[in-house]
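A lone chain, given as structure tokens: the form predicted on its own.
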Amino acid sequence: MIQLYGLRLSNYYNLTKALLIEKSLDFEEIKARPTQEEDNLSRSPMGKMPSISVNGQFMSESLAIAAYLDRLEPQPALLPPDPFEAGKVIELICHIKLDVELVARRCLPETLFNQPVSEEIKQSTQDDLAKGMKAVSRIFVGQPFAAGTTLTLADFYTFYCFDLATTITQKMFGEDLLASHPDIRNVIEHMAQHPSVARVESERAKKG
């Protein structure tokens, strides 16, 4: 069985559950906090979440994690077939991780942890942000999944980074990160249905 480690509060802990579900393998969830503690590096060298255990070994980072059980379980296939294709999906996933959730991340301790931030690093964010979808946008296809006619692991990482990423937009500037963007929205609207994803969010807003 495969160990889950991390907190229901982190997005790539909630996508990698997930992932679990969908591929409809056994696994436990551990709560693990990310600490620089040494158990927990051993685990994750940068001390962040999720991390996964499977025979004694770990692994983090949440693409190598879904990349490893897109292989353990090959259906249902959240890549495509053709090479280029699955390589189109990881290069979506990479823009909206790098360009858009990554970026929105830095005004993260004050929207989470009331820690204020400078007002550069706040203007720096909005900008770099606009880029960010920018070209995100030229990518995502959202007909009716975000990388084309087949569900993949690009509309889990639709679903999990947009989520963060409007939340602080929203409070940090009271601006819809999504307002020139409906077929992301979509996406996003369709993935909440989705069973696997739907399942975690409910196990998400429960308590304990």
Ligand SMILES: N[C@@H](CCC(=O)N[C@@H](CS)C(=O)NCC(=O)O)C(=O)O
Contents of the next structure:
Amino acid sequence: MIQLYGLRLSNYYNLTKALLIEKSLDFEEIKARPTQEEDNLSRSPMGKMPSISVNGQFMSESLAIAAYLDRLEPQPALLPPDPFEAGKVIELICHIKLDVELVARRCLPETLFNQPVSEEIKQSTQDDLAKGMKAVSRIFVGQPFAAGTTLTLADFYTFYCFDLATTITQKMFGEDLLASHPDIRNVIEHMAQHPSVARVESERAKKG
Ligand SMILES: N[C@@H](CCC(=O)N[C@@H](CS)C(=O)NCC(=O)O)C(=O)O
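Starting from the form predicted on its own above, please write out the structure of the form predicted together with this ligand.
Then the entire complex follows, led off by the chain already shown.
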């Protein structure tokens, strides 16, 4: 049995939970706030969520956990068997995570917690997001899945990273980040119906 630590308000927690369901793995959810307390740091060195526990050992970072789960339970495979194609899936995920989601996050304090961010940060967010979206759209396949013809980890990251990034850009700048990206929007709409994601989303509304 795997323990999943974090809160259901976290997009990366929900992504990891969807992968555990996708792989039909036994797991339990344990509520854990992202603190700098020792118990949390022992699970997640930056104090973030999610983290997992496996036989008393801990792992953080959703992408590390995702890679582990894909090896632990190979079916359904969420990384292509071809090493280069698998690398390309991770490449797409890195750009979605680092150059879009993480950039949009700079404005999270104002979007979700009413803590104003400076004009300088707002401007750099918009500039860097434009660059990040160009990068993602250069390698996003979307025919019909994020990285090609099969469902991969990149589809899960597309759903959960753009969920947060589009919420932030809409509230901060009144902009639809995906206005000129119908391929990305299609993947998100498709993933919303995908059983593991649909279950996570329905449970998200409940306390957790
Ligand atoms: N790179 C990490 C990001 C995790 C992350 O940003 N978690 C957020 C919640 S979605 C968090 O714990 N934020 C609190 C903090 O940074 O202290 C991953 O992929 O797991």
